[in-house]
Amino acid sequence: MTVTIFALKELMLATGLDAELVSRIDPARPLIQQGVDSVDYPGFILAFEEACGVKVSDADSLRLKTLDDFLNFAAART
């Protein structure tokens, strides 16, 4: 999978977030003051790394805090 903001927000919706919600998520805000909580971050974080084929450690889930993190996270990766 290449990794765009756009792929980012698919797997979103993918594991279940609300597309109204989605589609106004700004990927250099932290996705905790947009509305993606305790419940759908771990979700998000799981298929994030499926889709990518990356090991996000607990350290690094902790960092991880706008999409625009994710893409960086990803890109160093790959």
Contents of the next structure:
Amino acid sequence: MTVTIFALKELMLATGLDAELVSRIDPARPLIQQGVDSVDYPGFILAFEEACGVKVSDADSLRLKTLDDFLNFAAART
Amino acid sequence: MTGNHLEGLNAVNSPCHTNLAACLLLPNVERHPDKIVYLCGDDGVSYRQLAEGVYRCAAWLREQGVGHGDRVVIALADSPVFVAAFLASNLIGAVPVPVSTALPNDAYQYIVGDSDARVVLIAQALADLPALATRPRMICGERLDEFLPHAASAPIAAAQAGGDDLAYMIYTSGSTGKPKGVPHRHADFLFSARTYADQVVGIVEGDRLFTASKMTFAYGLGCSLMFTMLAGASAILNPEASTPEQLLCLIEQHRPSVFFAVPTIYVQLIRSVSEARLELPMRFCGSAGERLPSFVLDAWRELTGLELVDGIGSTETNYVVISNRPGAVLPGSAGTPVPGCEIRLVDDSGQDVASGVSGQLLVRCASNARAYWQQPQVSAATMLADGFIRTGDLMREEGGFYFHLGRSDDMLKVGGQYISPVQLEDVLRDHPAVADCAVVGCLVGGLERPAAHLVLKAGFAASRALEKELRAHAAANLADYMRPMKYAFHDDLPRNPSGKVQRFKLKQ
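Same protein, different state: after the form predicted alone, show the form predicted in complex with its partner chain.
Complete assembly follows, chain above in first position.
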């Protein structure tokens, strides 16, 4: 998968996140502040790992706060 | 002892047992009636005002015919009204049954029926649920001054409470998917207050407590109600959902000195902050309810400079029975035994294991529940004849510190709440594409979450679209925290010769 903000948002939709919530997400702001909750977040991390073929360590899972963080993380590893 | 009035509560161990509500309320009304005990929104409630609310509610309960031993279901958001309803039930010798306000109708139906509730006190949002309309009821708001405003508030004498009289009952998830009532006696929380709150974490009169856990859970009930009032302290109550934004806003507004939450909440708080540093007013933070990974503890300390004091307990033991101590936290460990709690780690034959070896956690302490509510067989398997409770947790002891390793049964612990895989599997099997399934725990970011392993019926193929459909099906039929994070598709599930699913293979 070519990792772009659009692709990450598509991934969020595939994990069942609400379409309106996803459309409003600002890539520079923490996802938690924008309505992505403790149930959605781990689901997105797992989908991200599978789609991008990367492993998110436990410590990294606390540092990946924004969509930009996910984008940069994937870019640095693929 | 740390200077609060807990000294006087040693009487609970004497033959002269005491009514819990009277222990919590009366000393405070006498010593500092105008001290604010609860901050809730813009509302501040004094001990005197709380007592008046308790007496008004107690009078109403008596009018409904509620008496000694009757169960009173309380499905209210955290607020002074919740506290008044709980204490009023206690005061007249009835048994409050606190229940979450976020359950589906069938769960309320089960709890109201199983507890045989005499009356229910419910939040406005639940007024239309049929299960909560089958008993005499009162629909309540959150402001104490609007709670039974015309009822008499004359003091009511506390009912006598003997050693075996029940004080409250909390429902916890059972392995079959049906919740189990865990009844506790009047002295149980007094024991937890004297030991954990006083001797371990040192809650004092000057403290202002705040927890993300609701009072329908033992963890929240202990912090917001029991420990607060037994220390003559004050607490912040939050009727809303404990989102990171809401929690940080209330912390900024009300400046608590102590904060308690499950690890999932700390993870959310860390992820919600963009800045490298977060200044908070607390002197320490407490954690329990699920295993606290050491990297979360490290990240919290790096972000806030605050220590996370982790511990472990259960609804059955009433509260935390193994805990770290403020100033002496061993990362990755649940700590050392709380005073008065006997801990054993045993193998499958019930023999004590050596230090460093994994064993099943058994706990014996004065606050242990004696039995589940009307479940003699499950009770006999959990509450052992020698007074120990089999918790179902696997732990290892090294150098006096205990380390949580997982569960000895199939139960999952997610965000501080138990989940029975059976309950999730029943929901998933209802989907037309699912032939068979098994739910196991998987670790995501160091925390346990449910993962669904599925075998599809002929004519269905694994696809992103089907996975999305299954996620929607789960979301529509399960509480949020129960929704599986991961969906894996298999041709068949691994089974042993007798046909039982080998869950350990799915966890690999």
